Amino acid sequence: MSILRSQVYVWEFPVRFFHWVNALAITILFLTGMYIGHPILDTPGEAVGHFFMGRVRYWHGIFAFIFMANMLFRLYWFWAGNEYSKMRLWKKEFWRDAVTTFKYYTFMTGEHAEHVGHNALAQLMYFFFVWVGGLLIMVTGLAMRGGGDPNGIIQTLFGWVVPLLRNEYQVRNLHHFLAWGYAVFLIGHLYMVFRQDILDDDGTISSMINGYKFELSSHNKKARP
């Protein structure tokens, strides 16, 4: 492997911290959100006597918070970070290489061009399944939870998404369709990973562990068929 490739330090710690607490939270809010909008336990007696929905939906708050703040630090991380903590979507080489990285992954064509950090077609999959449904999940959850004070600073703040949405059961029922659209972005995050790093050898697994990706030599890569 020192032969043939180069390492490239690529993933600072915050964006491994970012990452894995990221997979935490949302592993967590996952399962938590599923047991609050069908609760799967039947308990004898008074409710009052168990406070297991309590404690989950306790929970569930809590790491929505975790979640949410998370997501601000990884924020200010784009600007702070190296170039591999970065998203350029207005890019026009940007776009030709998310149409070409996505043949190669649907099996259209069995060229790709090599990154060390995200491909184009891995950060679409983050911009629009974390980031811009994380929003989403982020305000509809802040509305339901506002709706328990009405005269709170959450219900002061995200009070108008209700009546966008006409009522709190289309609000529900938007967050808990954005859940699921984590566990569709989870399949195929985790079947480009382990593709890229079985196929490549780049290290890709690893790298999110000590932050080190492997590249081919400017050398090999000229005499890599």
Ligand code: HEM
Second form
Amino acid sequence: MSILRSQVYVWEFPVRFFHWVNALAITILFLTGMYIGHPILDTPGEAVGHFFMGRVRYWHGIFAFIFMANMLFRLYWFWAGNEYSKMRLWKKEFWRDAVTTFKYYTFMTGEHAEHVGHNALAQLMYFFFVWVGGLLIMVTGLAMRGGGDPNGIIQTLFGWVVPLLRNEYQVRNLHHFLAWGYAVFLIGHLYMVFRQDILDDDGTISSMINGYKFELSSHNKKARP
Amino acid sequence: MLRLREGDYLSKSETYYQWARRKGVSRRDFFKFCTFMGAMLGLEATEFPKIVSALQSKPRLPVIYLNLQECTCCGESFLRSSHPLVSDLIFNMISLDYMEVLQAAAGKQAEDVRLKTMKDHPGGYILVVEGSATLGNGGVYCTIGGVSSTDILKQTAEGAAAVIAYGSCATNACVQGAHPNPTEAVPIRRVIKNKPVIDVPGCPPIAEVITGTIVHYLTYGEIPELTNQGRPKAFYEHRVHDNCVRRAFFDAGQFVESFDDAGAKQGWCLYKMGCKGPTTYNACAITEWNDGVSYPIKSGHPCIGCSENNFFDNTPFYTHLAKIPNNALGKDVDQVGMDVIGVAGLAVVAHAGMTAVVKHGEKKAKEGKD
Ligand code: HEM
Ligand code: HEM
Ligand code: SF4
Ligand code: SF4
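Please give the corresponding structure for the form predicted in complex with the ligand, as opposed to the form predicted on its own shown earlier.
Complete assembly follows, chain above in first position.
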């Protein structure tokens, strides 16, 4: 049984670029961050010959700024990009879709609305874990960075964070805690992506690489297995 | 030592310089003191003459020192202020008009001195407060002479030029403010809203900050620049970690693993022993304690973050991050993180299994139809 499928260009290059820079940056930030929290390797000898922890912190810093720049760029692309790059949490259709998708994922309905773009549930996950979590982790991270240069611009802009959370200790605690959010996100994200690809055979996984997804032609939809 | 005898009091019009000379301080030592204060306040050398002329021309600034809900460790620190010049000169020089712990007078006589100072210098004295205010049950948990200490604080602050909240009790309620805070101890800032309040946290704090603040006020007519947490910038703008003697070991990745291992003997970094230096803003690593002999980290003990808000709730002291939320649940961040990951992983497996079953069922049903 062959099904007619048409190719749709969904993820423009900037979205794909954002996605993989984001995935790389977060992976490195998570690993370097956890190492900062638990420096498990031993460094023998004299201190003067080593700078290992310093280097880990350095790369955490570099990728922190790559991560932030990348997120800012994506923010711009919500506005500049194509239809599929948008996130419209304030629309009625979005929440209607969220309900149907929720029913689909809880096996209450067998079929789900075709999504060439993201489905609403996936978007909610991006919103909470990547955007809200990301904003908090950036703000707490910048607050900690700012303390190193009391008269610098970062401290001027983010000096309010430490008094807000009462002390920098809690800021650091929150930063560390949020890091785990990304690990949780990744599990759910990968599961949903692979599941979608297998069940609907719509090329979801490769779409984040080449940009194309396969859409069933509408008159064939009912004949779908 | 402080000697609060009759002759020690400065007359109203006498300047600091006149008073110091009368007490036998040489002109040279007087200049040394001015230079030291300037350096401590982080001023440029060109500003030093301003300090000299202020101390030579301005009449003394009276100081009232209140002890509220506290343990007097701040007062002890104050008496042992490190720099010899400072302890010899300044703590005599700032002329405490009222301090329960040190004054000879007691009871009514003592209170009269406080009231007299308040009356003679309206808007012209510095109020130093050690200890927290208490709000619980109308402030009955700390009373002095039958009056709630919070009321005494409010009354005395009324005519003060500025209030120095001296020590962690005064800046963040310290031990008595720890959960569940039965007496409702609160920082001075929460009670005194209409005066400039300068936070000098620490348990105990660095004594020189008081003198520095007074000299700054005399010289410029205003309180020194404060950090985002309301503390004098000259002393509190850096983290202990950023000036620590063990920092090279931190950057190298050389950590003490237990208090008696080889690393401890080598003086390696105490990060893994729960050092809070990376999140603590204080000058310990620079000024050090007891005449600049040492400070806790140098002596081999991790920083417990004594100058940070709620430090007594940021437990345990020997791990570098708090339990979540603080110690109430008794779980550490990574444990909570791992648990959530475990739940998410299980959910994924369960959901995948369910999907397989449902899809299989659908397929069967379809085959049946065909
Ligand atoms: C996905 C993003 C990120 C993750 C997963 C992450 C993770 C972590 C973790 C686990 C720690 C160790 C905390 C501890 O146990 O003490 C840490 C430290 C830190 N992070 Fe991040 N982080 C991220 C983004 C950022 C950003 C955007 C900044 C902003 C500049 C930042 C700045 C810092 C700083 C300054 C520290 C303290 C390191 C030190 O001074 O020793 N991080 N991070
Ligand atoms: C830390 C790692 C990752 C993060 C933070 C992440 C984050 C995201 C975000 C934010 C989006 C939305 C893209 C946008 O609208 O701009 C997205 C979509 C997507 N990601 Fe990832 N991703 C990660 C890893 C991966 C990996 C490893 C894969 C592939 C195996 C993958 C495949 C996809 C796909 C196929 C989509 C589009 C799915 C859809 O229809 O909603 N991601 N991801
Ligand atoms: S001992 Fe503490 S303050 Fe010193 S470098 Fe190590 S972590 Fe930082
Ligand atoms: S080293 Fe830390 S705990 Fe010790 S006195 Fe200084 S700030 Fe307080």
